[in-house]
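Just the one chain here, laid out as structure tokens, in the form predicted alone.
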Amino acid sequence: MGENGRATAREIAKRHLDAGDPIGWFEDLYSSAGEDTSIIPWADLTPNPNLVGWLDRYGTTVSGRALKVGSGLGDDAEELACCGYQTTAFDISETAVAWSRKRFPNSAVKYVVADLFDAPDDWKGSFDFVLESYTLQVLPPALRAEAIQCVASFVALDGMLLVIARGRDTKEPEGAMPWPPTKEELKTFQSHGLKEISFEDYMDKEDPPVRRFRVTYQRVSDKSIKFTTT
């Protein structure tokens, strides 16, 4: 997307943050867009290539129920469904969920309007694969610790979590939205019963390239680790 579109998204986010409404800006963003995706920073209308690359290598290792956190316009959720996962995808924005259903009218994905911080109780420990891509980085840093706890809670025993986000070092500024997490922040997933299986720190293929973290976790049973990237 262009810088004008990104500036619009940042303006909407700031307006809600200043009003003490740190997550209400998502619905405002989608409803303001109409059917124009140019102001939605993450709406590429194609599956995230950082997800696709992971699935190409490891996707057959995990099966069963999948959950997409922050489903946006549905492309990543549809990719998971195409890989055979029984996929649920949720977003706090009613407009985003309606837009996804319109884009994919015959989809097998269950699209749900839900709040990460007040998700259905029966989702806890229920998913074999959880995908968190680009949601943590667009939540204000003050909410990140709670968000990490909520995301971790969805992972079933022996289940996997894949986190994809922009990355930064601790000494680097938080910047404007998006607010890239640090390695230290992401490592707190391990304090919620997850084991870090791999941590990739790399420059992607965007123009210009963007630093990304792609991290794989597992909720490990006493028996064994069922997944390895080696």
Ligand SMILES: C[S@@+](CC[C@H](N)C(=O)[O-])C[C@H]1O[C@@H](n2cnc3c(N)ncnc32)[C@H](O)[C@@H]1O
Second form
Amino acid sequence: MGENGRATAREIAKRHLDAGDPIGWFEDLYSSAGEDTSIIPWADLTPNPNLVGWLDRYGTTVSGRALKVGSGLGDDAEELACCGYQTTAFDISETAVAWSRKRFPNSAVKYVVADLFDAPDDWKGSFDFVLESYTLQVLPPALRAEAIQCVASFVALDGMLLVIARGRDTKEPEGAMPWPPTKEELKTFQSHGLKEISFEDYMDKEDPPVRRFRVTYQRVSDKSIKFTTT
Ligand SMILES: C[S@@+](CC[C@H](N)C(=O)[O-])C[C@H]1O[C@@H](n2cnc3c(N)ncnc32)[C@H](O)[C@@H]1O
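Since the structure above is the form predicted alone, I would like to see how the form predicted in complex with the ligand looks, so please show that one next.
Below, the chain from earlier opens the complete complex, with every other chain and molecule after it.
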């Protein structure tokens, strides 16, 4: 996240949180940006390198329908579509969704305005690959358990979930947007029918480097696990 954008985003987030509205700040931020991407702290306008690295190694293992949670300006969703996934991408911000459609006018991605906490019923158990990158960490920690349950619910039987987030130890401070999750919090995906396939804890290549958690899960059935990491 750029420092300018982060200060503005924190200010807008605080105003909404203080007013008891923990998720209204996203639309406020995108609409106040007036298409100036420097105001959006996570708008790198390129696919997340932590996703690209994962797809390079394991992307051919899965196929079918993909869902991008909190799609922002669309770069990660476009990457999934380029890899051949039939991709749906959703964001709570109408402005972000309209902006994505404008950036990628010929896109194969289906962009939808939807709230993670009130998503369409027919998305439950419907996606072969679900990608959550950087949304959990910008939701206030009080919403995390429910957010994890909602993200997990989209994964089809035998489907995969990839979570990419900042990471912190339980003893470390909670942070001030972003609020990095702990390993223990991410482990709770397993109480929603998902099996952890790999848990990577590493420093990324940003300057300065940022600690990342990249976790792969599968909703297992009686069939054998079809995916392993080396
Ligand atoms: C930190 S951004 C990450 C965007 C994108 N993944 C990226 O890396 O550029 C988180 C996104 O999640 C969206 N978001 C936050 N809460 C949401 C919710 N309850 N339902 C759907 N989208 C949400 C925000 O509007 C924002 O675009």
